[in-house]
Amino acid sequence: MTSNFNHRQSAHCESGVTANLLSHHGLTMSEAMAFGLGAGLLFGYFPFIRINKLPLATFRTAPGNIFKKVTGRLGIQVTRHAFSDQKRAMDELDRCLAEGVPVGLQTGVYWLPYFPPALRFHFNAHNLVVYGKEGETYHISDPVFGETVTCAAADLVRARFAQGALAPKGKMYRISHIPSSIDHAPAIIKSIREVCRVMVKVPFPLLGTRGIRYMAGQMEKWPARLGERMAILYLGHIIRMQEEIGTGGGGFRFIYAAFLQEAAEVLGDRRYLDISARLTSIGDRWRDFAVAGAQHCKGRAAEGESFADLSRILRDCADKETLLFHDLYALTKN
């Protein structure tokens, strides 16, 4: 009981799942286009929300929003379910698979045994596609892996009903209908404007480039306020959120830059290519921050380098992104 599903590896789970599901149903789409249409790029720093007792920094929109916005903006019909009963959840999954319909699931990474032990942590918003079943074994297209994988039914149940923050509650989704004709251009413009508004136009100090600057200001104070050991823990947590959970700071900017390249072709406007190149350069700067921060965490910081130096890199990113997203927003109005 397996469908002919074309697995493609991606950098981020939800944008990869979205692109792969739509491509399976005949609407060929790259991960970059899915990420861009879903307005996936965002920054938020919320010190009052704790992840493992450490402040939350997020580099993407809320889980589920990419799939929701891509399908909504393109007029694609989807079917979604959430369950309180585990048997009903698995029965509905099996029913879809019996009909040859691949299904997207939200899961908890920790309970997926095909993840290497070092990468299994308590994160409950990991998306994957189940495309078949043989006996009590499910065939899975997990876009962060190079090849398809398998998972025993008992393990998949635990992953679908993991407890804690962002508990998946058996959530599943599938494509029901794709229109015969789709105009990508209006959806692209709408999605770009949404990202620009969040990054530079929302007057809230914890979001967008304002949030980057706020985090930079807090980071400078961590050693004196928290002590060296706790400051390192805070910094390591930010680096982990940036580089290991999703694709974070630089990675998401590289994906969005690739989206802008595709947008330039669809919209027939080469000016988007210039913005794309600028964003790629900013992504490199985010990676500079990650490397320098990781060196601090390992006790290998360059001589004389301090948390203030790390903060300056973040402020540089914020300054450049403020100009970029204002320029990008202006393009959508011309």
Second form
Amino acid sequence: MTSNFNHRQSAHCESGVTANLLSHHGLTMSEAMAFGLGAGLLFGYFPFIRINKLPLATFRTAPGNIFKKVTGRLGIQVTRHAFSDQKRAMDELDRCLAEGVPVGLQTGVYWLPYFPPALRFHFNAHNLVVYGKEGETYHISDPVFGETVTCAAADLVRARFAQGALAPKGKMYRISHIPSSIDHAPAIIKSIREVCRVMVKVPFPLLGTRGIRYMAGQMEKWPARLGERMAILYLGHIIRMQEEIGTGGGGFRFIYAAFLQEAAEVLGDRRYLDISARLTSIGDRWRDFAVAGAQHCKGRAAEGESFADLSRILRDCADKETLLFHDLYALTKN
Amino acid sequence: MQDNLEKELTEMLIEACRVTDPIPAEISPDAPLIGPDSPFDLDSLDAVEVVVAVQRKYNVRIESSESSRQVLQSLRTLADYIRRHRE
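Following the display of the form predicted on its own, present the structure of the form predicted together with the partner chain.
Full complex below, order starting with the chain above.
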């Protein structure tokens, strides 16, 4: 029981799964559009929340939000399940596959054997699509891979019931119904406004551009407060969250800029193209930060790559993003 | 045997990532660029420097769906990507 599923690689798992599942059901969508409609862009710095003993810096919204918002805003019906019983979870997956329905799963990366050992880490909110089963082997469209992959049933059970933070608890989801006519424009506007509000209007110091400035202020003090070794661990962690964890680079800024390009076409408003170009340029500035930071982490920092210099780049990003998101919000009002 | 672009990329990598340790005289174009088997001894933090160096030197962006994971597999995959996307 294997359905035809058009696998497309993406930078980020949740927006990739969302786009691929919807496209399978006839609503063709790019990863960038899924990310934008899902209001995926964010900045948050939460030093009191620890990931592997390092402070949480996030460049995206919480896992699950993108799929939820895209489907909700487009009026798409979704069936979701979570399980405490492993057998029931696998039986329900098999039942859907027998009907030829591809299913989205939340899984723990560490237990997926097709990930090279060097790339396995304890992250329990990895999304993928199961689209078929032969014997005890599942056929999987994992959007961060170039081709489809397979996974033995026993391994998939372990991945679906991984323990720890964000434990998947067998969560699965599938598309039940897509309306025959969908107007993307209002959903795009609503999603853009949501991102703008979080980035510049919510008066919470750890979120949006305020959060970027807060992190910049903290970063300057890291060497004195934490010692050079720990400060470098903190810095390396921020750079990895920005550039590696499926962000498409620049902390998702490039993906969101691609979304704004598509939004310009859908809305028939070329001004969104200008904002898109500005955001790409800001993404490059984030990458300047990552490059200088990486040199620092490697112990080969040159002039202009001190923690104070890195903080200055972050403040520059925050200043530019403050202007950009105010301008973008104003555009949605016109 | 490296082609001209792959040789050029080797020099760019050494400069961008400030590689100071000696590297083999002959580097296979299929050798992994990043990771424990990299002849340049590059890791994931170096990857972002490579991405930016490619953008500056060749005006080619490595981002989004065609992710850096695949492009940065080897000198050959990187050179192929640049040839396909160079303006």
